[in-house]
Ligand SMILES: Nc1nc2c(ncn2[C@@H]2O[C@H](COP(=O)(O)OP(=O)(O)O)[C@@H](O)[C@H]2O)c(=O)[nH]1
Amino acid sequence: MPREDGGEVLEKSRIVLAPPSHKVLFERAAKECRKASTPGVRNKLKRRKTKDLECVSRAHKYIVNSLRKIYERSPFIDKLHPFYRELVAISIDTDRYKQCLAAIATSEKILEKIYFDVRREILSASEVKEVIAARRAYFGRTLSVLKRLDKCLRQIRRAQKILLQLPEIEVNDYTVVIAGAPNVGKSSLLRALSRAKPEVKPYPFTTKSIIVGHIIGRDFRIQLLDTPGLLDTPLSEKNRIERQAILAMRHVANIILYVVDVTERGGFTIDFQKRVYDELREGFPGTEFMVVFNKIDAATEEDLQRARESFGEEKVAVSALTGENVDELRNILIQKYRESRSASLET
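Three-dimensional structure of the chain by itself (the form predicted in complex with this ligand):
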């Protein structure tokens, strides 16, 4: 089976955006420092030490926690489900992304060392001015470490924003991708087959969206994806990025439902529709296809005959408009889902 299961879903809600620049992070840390309270101690040196230790500790915690959230909660690309891995690869520079997350993780250790050195300096200081010098040194050294991270912080923030725009689909659900030329009735069919109102999810690198519907039973859920404008012209005519976005779909598609307007009223001849179909089959070798003749309510016997001759043997014929045979098609899909589940239980 071409479809790969496993791999992590893209958990957008876990992502914590990197600050817009190192300066923003540094300024927030400095603000944390200013929250340090002045202790009610009479000894001037002791008072200064206690206060500056709290200042440095607050600033340090703030920075380290912020950085840790960025690298721990940003998706680990190699662990993502292949569908997302491929989408991410066309959207961002993944090598740079990984290097930057690693750089952030490494700088945490450097910052840790600076903090402990300064702590020791403050504790062992014998004069107020030594304490102040140590505190200043903390901020000076920390700033230079953060400054070196600036490019990476910006890079990660940009990448995170792109990741947040990727369409969220259930990569582990049994998935039916609906394809076909424009106006053949793909969206109508998705609505006719779905139980709930379809949701629209944008694709960041094209102006297009995925429309997600579901067939929901008591113990199962089948995901239906309609990809307007993505799967409706031959793959060879698409630009590289769009092509890759389309091909990423092979990782989630259990079956591609190819919708044919047998009446040709949508504006595309059977010949053209067959050409798109052949190209798609080439692009998705190993993915199961199922051809559905649509608009039978408006079709003549000649229309059906022409479609049969072009596409071969008898196919499922429906009307998304009147609902004719739509229940049958839904049952076929449920049956296919059950077969695939029992097949995967056996292996």
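Positions refer to the first chain, counted from 1. Rigid core here is just the name for the largest C-alpha set that superposes within 1.5 Å across the two forms. Note that this is a predicted model, so its numbers are computed, not measured. What changes on going to the form predicted alone:
- In the core-superposed comparison between these two forms, the C-alpha atom of L163 has shifted by less than 2 angstroms.
- The two forms, fitted on the rigid core, differ between these two forms by less than 2 Å at the CA of R96.
- G323: CA moves 2 Å or more between these two forms after rigid-core fitting.
Now show me the form predicted alone, since the one above was the form predicted in complex with this ligand.
Lone chain follows.
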């Protein structure tokens, strides 16, 4: 299956968190208002106008700039690379997210109208009490707008926090997706092959999201993705955690490294692991697969023979725990990268 190109990556560093509530935004705007200086003017009306104009201007600028940063620097789902677009879609309510960003963007025009209306009222005021009334009207009307945005601000903040937890993946890098049933040693293998330090524990489903590692040399850079464990269910029936693995394989994988626990001590039989493998091969017929037998440090010859009979002769058998044959596997991946690069240069 050819990899998909085009679309933006998820730039988490650009995201500006929405405030926890409209009250927080309003209170900060009021604080900006209080920074307005008192001009050294004898005329009481002019002095009041100057100060309150600055007060309203400061508050308005703070609110509008804050809202603008939220909607301009939050990811636009439809512009993302297909991998990220689908990953986001299984993580948040994208329809609600889009509606709320649109509501925040639209509110700027309303707030601008309020500001310029009040500004005219202050400038045309003939008495101090009219200036004060106009300033109060500004904050009252602005607060009403922000109140209507409260649910959206909270929604966007929740979504942003989820987005900030998503993996940062270079969608154009040569990518090896490490896949397999739960507890077969995928995370241990990632740690052995790269500098990544994923959580490794002796029970299934430790990996609940994609973990990124790299093999880097003078003339190569290979991205490794450790994916959540897969069960023997159809691709369409995978749960949210499993679907992250499927998305990585669908959109960014140059090669899928299928890891097999030949000892079966992780809780899944060879037959089960072969069913998962067959399901993947059927779902991704155009993607290169490479089977790796793992945990050979604890395996018997009978274990290896049973795995060979099910999967065929392995490409390489390793122990992610002891490091046995890991260098050989790393060199195979580097060679595959170079072959892929040569092929792409020829086309």
